[in-house]
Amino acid sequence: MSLGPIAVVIAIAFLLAGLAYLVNSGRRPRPGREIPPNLAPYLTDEDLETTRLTKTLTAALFSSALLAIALPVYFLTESGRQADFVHLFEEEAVHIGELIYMEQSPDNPEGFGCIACHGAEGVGGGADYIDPRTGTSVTWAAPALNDILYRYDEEEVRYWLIWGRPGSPMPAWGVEAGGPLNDQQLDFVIEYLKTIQIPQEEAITAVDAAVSTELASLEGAAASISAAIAEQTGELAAIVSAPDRLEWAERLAADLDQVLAGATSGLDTDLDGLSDDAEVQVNRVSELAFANVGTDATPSTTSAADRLILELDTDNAFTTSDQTGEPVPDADAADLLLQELESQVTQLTPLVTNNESLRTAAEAALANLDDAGAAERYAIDFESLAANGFGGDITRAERAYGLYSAYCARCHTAGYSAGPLATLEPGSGALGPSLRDGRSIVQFPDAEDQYDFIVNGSVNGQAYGVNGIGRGWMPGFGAVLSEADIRLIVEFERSLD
C-alpha cells in the first residue's frame, strides 16, 4: 500500500481526536448542582489564555503540518497507484482473453475454442470442414495468429472477429453479426492476441520455411488427391453396403442375444457361466461378425475388429485378454461382443435411413475429386512462369510462387485453404479479387504502386490503384517480408494470365 492513503488516514484520525477533545472539554461536570450545557457559561478569556489554549493551538499546528505533508505525498503517489491499477486491469483482460481463446471445460466455462483451429498460442492449425465446391471433407488451413498484428491493425482484427469469414470454418463471433461475444469480450481477445505476437525477427525468419512448405505441398499435391480419392471411394462403398451390413449386424446381435439368454443351460466344463454349447455359438457369431467387419466396405478400426475376434475355450474360463493384458472372463467377452454388434447397428442406422441422399453426395464428391486429379488446376509450369516473368530464372520463379502461396493465396486463390483437391488456378480469386488475366496490371499500371499497396495494405475508404477503394481487408506485409520478396510477389501476380 502506498504512503499517501496512510498519511491521509492518520491526519483524519488526528483531526477527529482534536474535535472530540474540544467537545468533551466543554462538557465536564461542575461541583454542585448540574447546569444544563446550553445555559452553562463557557470559560472566560483569562481561563482560555492559559496552557489549555497553548495545547489546543499546538495540536492544531501539528494537525495542519501533518495535512500539509500528507496531501502532497498522496498527490505524488496517486499517479503511480493509478498506473498500477491500469497494469492490473490489463493483466486481468489478457487472462480473460486467454480463457475465451481456450476450449470450454468445467474448469473454463468461458472458453469458445479458438485454440482448436488456430493452435496453442496462435501458431496456426486446421479445422474439419466440408468444402462447398467439391463436397468433400477437408482439413481447412487456419492461419497463424501470432503475427497477425504485423499485418492488420487492431480495428481490422476486430472486424474479422466480429464478422468471421463466410465460406470458411471461421464463424462470426461478434454480437453485431449474431455471434456470442460482446465488445468487451472482443477487447479481451485482442489483448490476449497482443501477448502472443512473436518477435518481428522471428516472423521474418519464418519466411523461408513457409516458402519451402508451399513448394513441398505442391510437389505432393497429386499424391494428396489420390489419397483423398481412395478415402472417398471407401466412404462411398461403406454407404452403398450399409443396408446389407445393418441387416447382418441386426441378425447376429439377435442370435447372440438369444444364445446368451440361455447360456447357463447345459454342460459348463470351465464353470465360467457359459455352457460349452453357448461358447461354441459365441465363437460362430464372432467369426461371422469379424468377416463382416473385415470387408473393404466397412470403415472399421483395428481395435474394433479385435473385439470381434473370440475363440472361447470350453476348458478355460479366461480365454481372452484386454488391451492391457488382463484376462477377461468368457462371459464378459461375450457381452462385449454383443455390445459391439449393437454399436454397429446404432452407427449404421443413420446411413441406411439417409442412404439415398448420402450416396448422391458421396458420388458427387468422388466425381469432383476425380476431376481435380485429372485437371491438376493447382499445378505450376515453372519453366513457363520463369520465361514469362522472371527472365528464365526458375529459382526466382519458384520462390515467387512459394511467397504468393504462403502469404496471398488464402484470399486470392479459390480453394487454397481446403488443400490441393479444391485448389483452382493461382490468383483465381476467393475472399480477395481475382488476379488473373492481367488484372494486377489493370489495377496498378505502375508496378511501384502495387508494391506500395502490398507493403501497407488497404485502408478503409482510402483509394488505391485505379478506381480501388480500400475496405481494410487487404493486410500489409511490409513488417514481415523483405523488399526483395515483395517485389517477387509483384512480379508473380503481374505474370498471371
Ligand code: HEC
Contents of the next structure:
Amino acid sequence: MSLGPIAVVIAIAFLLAGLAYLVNSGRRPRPGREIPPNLAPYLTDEDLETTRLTKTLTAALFSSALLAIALPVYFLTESGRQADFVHLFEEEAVHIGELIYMEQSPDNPEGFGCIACHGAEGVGGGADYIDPRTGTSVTWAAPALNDILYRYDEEEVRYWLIWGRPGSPMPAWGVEAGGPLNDQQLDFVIEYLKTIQIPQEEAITAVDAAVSTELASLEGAAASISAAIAEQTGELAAIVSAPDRLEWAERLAADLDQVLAGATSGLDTDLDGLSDDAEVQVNRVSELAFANVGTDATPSTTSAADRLILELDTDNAFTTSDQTGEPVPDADAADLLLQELESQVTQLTPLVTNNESLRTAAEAALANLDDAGAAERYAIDFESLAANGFGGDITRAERAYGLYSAYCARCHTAGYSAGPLATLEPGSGALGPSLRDGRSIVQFPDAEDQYDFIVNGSVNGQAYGVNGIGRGWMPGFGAVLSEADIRLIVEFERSLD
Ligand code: HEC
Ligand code: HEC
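For comparison with the form predicted alone, please write out the form predicted together with this ligand.
Then the entire complex follows, led off by the chain already shown.
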C-alpha cells in the first residue's frame, strides 16, 4: 500500500478528533435546570483567550499542515498507480496478442497461427497455396511483419487484418469480413506487432541481404523450375501407373496374408517362427512388390522402400535391420511388409478412383510448368535494362531490379509471390496497378512526385499523381529504404516499357 491513502486516513482522523473536541468542550455539565444551549453563558473572554485558544489554534495549524502535505503526496502516488495500471493493461494486451499470433494448441486455445505463415516474431515465411492463375501448388511468400509499422500506419495494418488479401493465402480475420477476430482481439494483435518491430537501422541493414537474395533466386529460377517439372512429372507418372500398382498391391497383400497364415508348419531351420518355405515365399512377394507396386504413391516415406526389399535368410532369424541398425526378427519384417502393402492399397485407391480428373489436372500443371520454363517470363535482361534507364551501368540496374523485387514485386508483378513458375513480367500488376507501358511516367510526369509517393505511400481517399486515387494500400518506404535506393527504384519503374 502506498503512502497517500495512509496520510489521508491520518488527516481525516485528526479532523474528526478536532471537531469532537470542539463540540464536546462547548457542553459543560450544569447544576439544576437545563438551560437551552443558546441562553446558557459560554466561556468567558479570559478563558477563551488564554491557553485554550493557543491549544485550539496549534491543533488547527498542525492538522492543516498535515493536510497540505498529505494531499499532494496522495495525488502524486495516485497518478503513479494509474500509470501502473495502464502499463499492466498494455502488458496484458501484448500477451494476448502474442497468444493469438501463435499456433493453436491445447495449451493455447486462443492461437490463430499467424506464425505458421509469417514466421516467429514476424520474420516472414510462406504458405502452401494453389496459385489461382496456374492451378499449380506453390509456396506463396508471406511478408515480414517485423517492419510492417515502418511501412503502414496502425489503421492500415488493421485494414489488412480485417479484410485479408483476396487472391493470396492471407485470410480475412475481422468479424466484419466474416473472420474470427473481434475489434479487441485485433487491437491485441496490433499491440503485439508493435513489440516485435526491429530497430529502424536493422530494417535498413536488411536491404542489402534482401537484394542479394532476390538476385540469387533469379539465377536459381531455371533450376527451381526444372526441379518443379521433375516433381510434377513424377506425380503424373504415379497417377498414370496407379491402377496397375493397386492391382498388384491387392494381389500381393492377399498372397502374403495366406503365406503368413500357414508359416508355422514345415521345417524352420533358423527357428524364427517362419518356416523355410514361408521365408522363400515372403522373398518372392517382396521382390514382386518392389518391381510392381513401387513406392511412388508415398514419396515421403523412404523407409517403405527399404521394407519392401526383404531377402530373408532361412539360416538367420534376424536377416534385416531397421533404420537405426537394430536387427529385426524375420517374422516382424514379414509383418511390416504386409502392413506396407496394405497401406499402399489405402493410398493408391483414391488415385485410382479419381484417376481421370487427377490425370487431367496433373497434365495441365505440367504443361504450364514446361511453358513457364521455356518462356522464362520471370527473366530480365540486365544489359538492355541498363541501356534503357541506367546509362549502361549494369551494377546499378541489377541493384534496382533487386530492390524492386524485394520490396515492390509482390504487389506490382503478377504471380511474383508464387515463385518463378508463376511470375510474369516485372510490373505486370497484381494487387497494385501495372507499371508497364511507361505507366509511372503518365501518372507522375515529374519523377520527383513519384519519389515522394513511394516515400509516403498512398492515403485512403487521397488523390495522387495525375489520376490516382489512394486506398491506403500502397505502403510508404521512406522509413525502410534509403533515398538513393528509392531513386534507383523510381528509375527502374520509369524504364519499364
Ligand atoms: C495461411 C497463411 C497466413 C496466415 C495464417 C496469416 N497470414 Fe498474413 N499474410 C499472408 C500472406 C501470403 C500475405 C501477403 C499477401 C500478398 O501477397 O499480398 C499476408 C499479408 C499480411 C499483412 C500485410 C503485410 C504487407 O506488408 O503487405 C499483414 C499485416 C498480415 N498478413 C498479418 C497477419 C496476422 C496478424 C495474422 C494472424 C492473425 C496473419 N497475417 C495470418 C499469409 C498469412
Ligand atoms: C502491399 C502491396 C504493395 C507494395 C508492396 C507496393 N505497392 Fe505500389 N501500389 C500498391 C497499390 C495497391 C497501389 C495503388 C494505390 C492504392 O490503392 O492505394 C500502388 C501504387 C503504386 C504506384 C502508382 C501507380 C499508378 O499508376 O497509380 C507506384 C509508382 C508504386 N505503387 C510503386 C511502388 C514501389 C516502387 C514499391 C516498392 C518500393 C511498391 N509500389 C510496393 C500496392 C503496393
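This is a predicted model, so every value here is computed, not measured. Residue numbers count along the first chain shown, from 1. In this text, rigid core is short for the largest set of C-alphas that superpose within 1.5 Å between two forms.
Thr58 is among the residues whose C-alpha shifts by 2 Å or more between these two forms once the rigid core is aligned.
The two forms, fitted on the rigid core, differ between these two forms by less than 2 Å at the CA of Trp473. Once the rigid core is used as the reference frame, the Cα position of Ala83 differs between these two forms by less than 2 Å. Once the core of the two forms is superposed, the Cα of Gly325 has moved 4.1 Å between these two forms.
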